[in-house]
Amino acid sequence: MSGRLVIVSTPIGNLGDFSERAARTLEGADIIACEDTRMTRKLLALSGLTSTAKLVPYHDHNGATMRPRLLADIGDGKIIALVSDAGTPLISDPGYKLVASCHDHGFTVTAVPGPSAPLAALTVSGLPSDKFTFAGFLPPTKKACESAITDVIDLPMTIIWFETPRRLLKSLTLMADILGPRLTVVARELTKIHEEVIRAPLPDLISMIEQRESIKGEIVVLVEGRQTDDTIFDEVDVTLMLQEELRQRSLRDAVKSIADRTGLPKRSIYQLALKMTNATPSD
């Protein structure tokens, strides 16, 4: 049989998830390629395969040394399959890089779905599953992030990212301030025995958060995208609020008021308000 590349997708919890086919696919392999070796060999150990194919690194740090490699091999005649640590390849690693440069030699590539957390939560979350983007990890610098979720602010669909436990609290409030009080989910360990779906808009999810002592394991963050009737408030509109507000309340008082009125964001309306009142942000 001519060599080719095996997409095989593996548990992201539940062992039980692992699908037959899967299992006899990397016993039949040549090659795994692993984003890493000890994470999969104990897979296969914990469920009895008695696999003889190399198992070799494959991540974003060696990709560059051991695609050539691993497409010698297919070009040999080898079956490689390619697993992450949990989940889907290529969702959130650099897998992609590989199947391209398989297609650019003409190689076959072909795939055995499975599990994915992304789509897992999305299933779990009930927020609207017929459009959505996973946006992958948030970026960890806070100017990045601020970055990272301007940038599908207008966007009409659920958003999708991956979290750490230890940013997540900073995350969520970075969202609040930019996107509002929209509804957003919280999935945690899902598959897993602590599997837990947390669900409500950004700022009462905050607090929930926040009366924890501490949130543990995989984590991903859904928010519901941009609604139609957002922009029944123009910038007339908010102009005018402001003007009634400020008469009564500080600049900060007066932009936490129209936000919970109208569900915008505070920071649009904090910059409306400022270039208003001619101030700078440190007023």
Ligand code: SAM
The other form holds:
Amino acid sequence: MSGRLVIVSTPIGNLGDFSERAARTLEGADIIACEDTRMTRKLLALSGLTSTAKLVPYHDHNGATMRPRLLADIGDGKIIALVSDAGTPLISDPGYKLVASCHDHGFTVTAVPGPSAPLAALTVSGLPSDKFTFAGFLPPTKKACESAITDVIDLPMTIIWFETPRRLLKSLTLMADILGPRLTVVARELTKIHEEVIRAPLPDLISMIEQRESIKGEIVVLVEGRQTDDTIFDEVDVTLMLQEELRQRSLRDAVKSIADRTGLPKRSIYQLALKMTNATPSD
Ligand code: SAM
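Moving on from the form predicted alone, kindly provide the form predicted in complex with this ligand as a structure.
To see the whole picture, the full complex is given below, headed by that same chain.
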């Protein structure tokens, strides 16, 4: 049989999710290209698999060097299985350049599909699943994170992000500020002992998490897309509300009051208020 690349999904926490076909593929491969060979060795050992395949590292830092070698191996008729540490390779994990290069060389690429955190999270979220955007990891800096959230503000579909426990509250707070009180889900430790799905409008979700001593584990955040109702209040409506509110209260309180009444994001009301008053942002 001619050489090929096989993309093999592995469990995201529960070994029981390791499929029969994934196991047989790893056993039968000539080479397993691993994000981390130690992790894959551990997975094989825990699953009681005895693969004679050669394990080689394939990750972001050695991809450029490894790709020509792996392509040459496929050209020589070898079957290469690509795995990441957990879940489906290429999904915020290495592999897409290797797949693209295989196509460029006319090599076959097949998949042994299986666990993947964003899809598992979507299915338990109770958020619309007919259309969604997977936006990868939220960026670590505040500015880049704001911009990533602002980029999806108008998308009328569920948005899925990966996030770390350490940054979760900061990111949720930025989301609340930019997206308003949208229904949001934190899906944590899926398929593992401490699996948990926390689901509430953003401000409530933030309070619930603030009340905890800490939040740990692997996390997916899902936010509902823009609702058509968001457009019930147009700029003229909000301007009139602002004129009224600003007669009675401070800019900050006026923005909060209108956000509570309309469900619109505070940030967009604030921007409009600044435009009206010609002020400069204070925060
Ligand atoms: N390729 C993987 C997949 O298909 O699931 C995702 C790899 S990405 C580098 C790792 C991130 O996925 C974690 O930081 C976390 O955000 C999310 N994740 C992985 N396993 C998870 C789990 N069991 N529960 C919740 N989120 C998980």
